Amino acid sequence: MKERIKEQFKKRFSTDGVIYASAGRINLIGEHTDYNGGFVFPGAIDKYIMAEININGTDKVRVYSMDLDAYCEFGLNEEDAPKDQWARYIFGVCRETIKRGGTVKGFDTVFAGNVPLGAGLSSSAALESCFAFALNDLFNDNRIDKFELAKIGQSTEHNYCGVNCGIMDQFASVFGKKDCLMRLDCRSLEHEYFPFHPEGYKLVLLNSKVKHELVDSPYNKRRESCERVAAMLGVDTLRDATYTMLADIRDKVSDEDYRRARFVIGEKQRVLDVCDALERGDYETVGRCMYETHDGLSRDYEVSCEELDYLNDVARECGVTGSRIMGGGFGGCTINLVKDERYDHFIATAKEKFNAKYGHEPEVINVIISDGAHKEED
């Protein structure tokens, strides 16, 4: 991918520039529970948004998408903003640093990236982190700490691109560190790193492929389900509630709200078991809380679908350690932790058996735990 962009930011501007990436991300384990208060292990992964950048000496922004095949240029005030949806994450991320007394001045810059679309591992995210580490790196000395590049992402998803997400996707692209896991308290913003390097397993997202479209909106409805078990209890978030305190309102909620806020409580302890069990090395009880996990966002939390609970299915059935859906649900990928000896089996009996019963293969995408947003080196 480098070559391919170097040769192309060659081709359209006559000169070289400074190449910078920036990671997609999976979630371990702790889904849910960031607009809770509570925690989430990200990691970033082997697959990036790449970009060559140079200064251009103007005040213009030149962008060509390779994987579009697409060109924009704007310049670096509000009225500038661009119509092209793809440019205004990165006219986003220009203003967001300029709103935080940043500089940015005009520049030329070619990008492409690996991580694959529509599967949940947030390549917008990818994208605005590897320009906000690089205008920092460029313009401004890295005088902007890591925390703000992250918020940066974020301001620009709410600000430019009408996505009202929290921090946990740009955090782990900007924090990414290579072999490790991240517990990040979206409270504090907190975090803590935990080796991941599993010997003897592999880690594999098996994408759907699909996207189930609702008439309602599910993800703002089952954050108010956990609003509204708060307010009962009394406690700013779902990270303050405990099972007792839950059975102790049960005939004063509705069942729905009930199974909500239980799932939520659950998963924040399982983000910390799984912690402890990474420390220990213990890999069983890793999967075992990914299973659960996958449960409760089947039952309780509903965010399942018949494809993601199939390829579950399919996953318990070849003894694969841990498997789970990951992310908002309704459709996208399941994470599964799956010992070397069981890997090839279990992909051909997924694809088998998925191609059977929907009319077509999930797309099968291998993960290494890498860094996050950084300088490519020449």
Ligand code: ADP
The other form holds:
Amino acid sequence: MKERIKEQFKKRFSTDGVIYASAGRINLIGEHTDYNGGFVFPGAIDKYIMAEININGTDKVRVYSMDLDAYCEFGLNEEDAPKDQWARYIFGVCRETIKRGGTVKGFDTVFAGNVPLGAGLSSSAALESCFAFALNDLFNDNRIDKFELAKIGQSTEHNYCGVNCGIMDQFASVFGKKDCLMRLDCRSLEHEYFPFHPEGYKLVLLNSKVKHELVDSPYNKRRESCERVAAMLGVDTLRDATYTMLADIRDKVSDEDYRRARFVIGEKQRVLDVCDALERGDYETVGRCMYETHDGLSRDYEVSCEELDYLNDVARECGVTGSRIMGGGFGGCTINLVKDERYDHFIATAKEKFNAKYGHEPEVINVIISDGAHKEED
Ligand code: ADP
Ligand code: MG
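Next block, the form predicted in complex with the named molecule, ref. the form predicted alone:
To see the whole picture, the full complex is given below, headed by that same chain.
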């Protein structure tokens, strides 16, 4: 990819620039925990957005997207917002950097990527983080701290792309480190690295390519259930709740709210258990927790769908170590931790069975935990 970008950059702008990249992400465990003040556990992956950039001495940004074969030019004032959605991600990062007192001047750029779009691996966060990191390096002597870079990406989604996302995706893309996952405490925003180099296992996502519409309303309902139970317990969020506390109010809440809260309380603990297991290199426990999360998301939180439950069943049948829905649910991918010797059989079986039942194969996405935002050395 780097060579293609360099060639294209030279052709368009007759010079060379500096190359930056940032990654997509997975979340190993910790789902629907962010708005409950709990933990998430993401890592950056070996799928990324890469951009070559050169300061051009004007007040215009000139950008070419290789994957879309599209070109766009824009100024750096608020009224210069481009119409093309893909360019708004870059414009937004420029604007959010400026809003924070940072410097941004005109630049030329060519970029490309291999993060699958809209598969739940956060190609948009990779794009934002790549440019946020680059503008900090090129124009601001890296004065903006890394967490603020993640917030620049998040604010871009909020203010220029109409996506009301949390901080996890951009955080993972900016902070990602090879062979490490990061436990982010969504309440304090503190983070800690844990080793993740599962020798003898592969990490593979199966994209069901199912997208259920109208996920906003069920999502909001889940949040409301959690808030109701937290209020009943007299705590700010379910982060501070325990199974014992929940048992004490069993009769005072609806069965549905009870089950929602049971999932969230269990999920908080599972992230902590997985971190402990990783410190011991115990990937079997990690896998068990992944299955528990899937069951909780499916039965208690009710955010799965038939296709994802089916992929999870196939994983169990094939002796996969761990498997679960990744992301908010209602479609998208499962994430699977598979022993090397079971990998081929699992992939072949999943493709064949899923295709027979739903008329298309799931997309197979192998991932390795890798570095996040960085400057490419020549
Ligand atoms: P995801 O879950 O992958 O983040 P989004 O819908 O949030 O999905 O973001 C995808 C959008 O990000 C694309 O529609 C496009 O505008 C932009 N994007 C991502 N990757 C690329 C790329 N390689 N080239 C151009 N634009 C990209
Ligand atoms: Mg996105």
